[in-house]
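Okay, so here's just one chain, in structure tokens, the form predicted on its own.
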Amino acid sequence: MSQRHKIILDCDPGIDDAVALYFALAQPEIELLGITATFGNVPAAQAARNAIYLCTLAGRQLPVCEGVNTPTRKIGVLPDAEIHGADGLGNLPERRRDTYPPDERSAARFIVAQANAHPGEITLVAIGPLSNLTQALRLEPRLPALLKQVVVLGGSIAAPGNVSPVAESNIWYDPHAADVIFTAGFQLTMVGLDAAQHMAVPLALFERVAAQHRHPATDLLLHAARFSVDYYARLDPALARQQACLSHDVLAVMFVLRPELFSTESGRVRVATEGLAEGQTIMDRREHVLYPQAGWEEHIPRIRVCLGVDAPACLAWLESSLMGNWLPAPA
């Protein structure tokens, strides 16, 4: 267990955000450290209230801080409770009440404060947009050093995006941000649309996982992937064939364990901050050419990018880790 990986996940709970809280619960080799909330698919208020919430039903008290519920710069745009219902879980009919409240510190400080405990040791794993890290960031410059590396779900190089033609919703709700932590000089990769647009999780998947464990944890991950169904079938209708849901989030963290199932290349991203383009995660692939244009300069460092994914690998992943004995006995 000496080798496990020691996580902080950066989310915006979110069905897609749960998904992948609980894949990261259900995996023995992760050690989670904590969560950090943040604007997105829900104020940050409602995203801390929702991280503690399944970590609740899962059994668990991690440590959850909230953090920033504005853009950097940005002015900022209500989430669209049509994507992951006002409450960000497919709005529950109930919830439980024996919860827990949340840790003290802001997510920025959290993050600055287990980097500083553990040099060299955390991975950050954000699957929201990238607010509290550049707020982190601006408390401790020298955390691209002290963080192992930092897992970003967000962006698109060719795929088409889901907020404009060009621009994925994480990178999008504040890109500046995002342009900040891209050449910042961190251990990053860039797990963008390229890869996420292939995982769509069957609703039998969630079906079985419920009929297996017969859990309160469950039970809300086959509530919300029904909500999330529903909307992806209004969406698309390959989706609505399938009766699947797109579940980005959860790549982020089979990356940290098994990065060999996407395939990568490295090289300078930046971020379109304003215009038609706001929001584009931008790569350049031929470095041989000296741009006119300025922002490409030699000393902007490299980040790596998946372009692809073992999609069927992952799912079988996702549906056996969530089979598995990650969960106590129900209260």
Ligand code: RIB
The other form holds:
Amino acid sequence: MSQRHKIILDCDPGIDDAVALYFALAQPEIELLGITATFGNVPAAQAARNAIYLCTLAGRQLPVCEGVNTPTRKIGVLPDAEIHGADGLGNLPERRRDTYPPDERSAARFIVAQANAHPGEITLVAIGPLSNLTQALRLEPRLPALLKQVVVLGGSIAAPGNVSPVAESNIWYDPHAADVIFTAGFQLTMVGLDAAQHMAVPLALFERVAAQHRHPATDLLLHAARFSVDYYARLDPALARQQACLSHDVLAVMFVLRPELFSTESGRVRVATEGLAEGQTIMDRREHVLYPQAGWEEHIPRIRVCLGVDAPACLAWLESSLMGNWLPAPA
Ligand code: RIB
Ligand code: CA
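Now show me the form predicted together with this ligand; what you just gave was the form predicted on its own.
Then the entire complex follows, led off by the chain already shown.
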């Protein structure tokens, strides 16, 4: 096997975060160094508890580091419990108690320590607000050179937003952090709603996985998926007809392993941090700049943006991965 991908998953589990984590655990090509938890779908402490719980069910004791619980500058808002449940995992009916404690390091310190220990080797996959990565950048200004790449699930260029007409949730929760990260010079790819809006995962997929691969972890995914399908059915008649839910986050992990499944463009991306467009990711897709404007200077780094995805291939890959032999016998 060629060199495995060293990954840190920065997340706010979150139902689709759980799918992304389990997909990552099912990939032999991925060496998951640890998980950093951020506020977003749930408060940071609950996100850390959920990440630990998900790892425990999957028989893994990965380091989980609690991160920031408030946005970089804007006033924080409480998540809508309708989307991921009050507990972040679809209001689980019960929880096992044999979990393990969070790592004593903060998310930012863990990211910096790992980046310095493995310079140029780590991919940071960020599937929540970008507050932890911003704090890590403040701690270690060399981070863009120390990390191999950053893949962000967030934003939207041409597709409608999911929090406002133009804003996607992860960016909207901390727009100042996103604007810092998108212009800091990371080797960065943004997987936004332009791609993620096509990742509608039928409940039937999770039913097949739970039936064929009997395990508490696949049962949890099925429970959480049912909750998510019910939410999206109230939101979108097409998803109601398909009995499907949008599972955005897994695409960021998939991009790391198979970027060829995505269509991308490169350009400068800035983030609106206030007003009607708060949280909008704005991309300069022009060939030539006739009238240079403040905030769009030539020196601002370009990032790669995913504008499309082979969703059927990703769906098939998700199912085959979860069906595979990636879980130890239940404890
Ligand atoms: O807009 C989708 C993103 O917001 C996903 O990361 C989901 O988990 C929520 O955090
Ligand atoms: Ca998320």
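In this text the structure is predicted, and so the values were computed from the model without any measurement. Positions refer to the first chain, counted from 1. Whichever C-alpha set is largest while still superposing within 1.5 Å between the two forms counts as the rigid core.
Novice: Inspect the rigid-core superposition and answer whether the C-alpha of residue 292 shifts by 2 angstroms or more between these two forms.
Specialist: It does, since the residue 292 C-alpha is displaced 2 Å or more between these two forms after the core fit.
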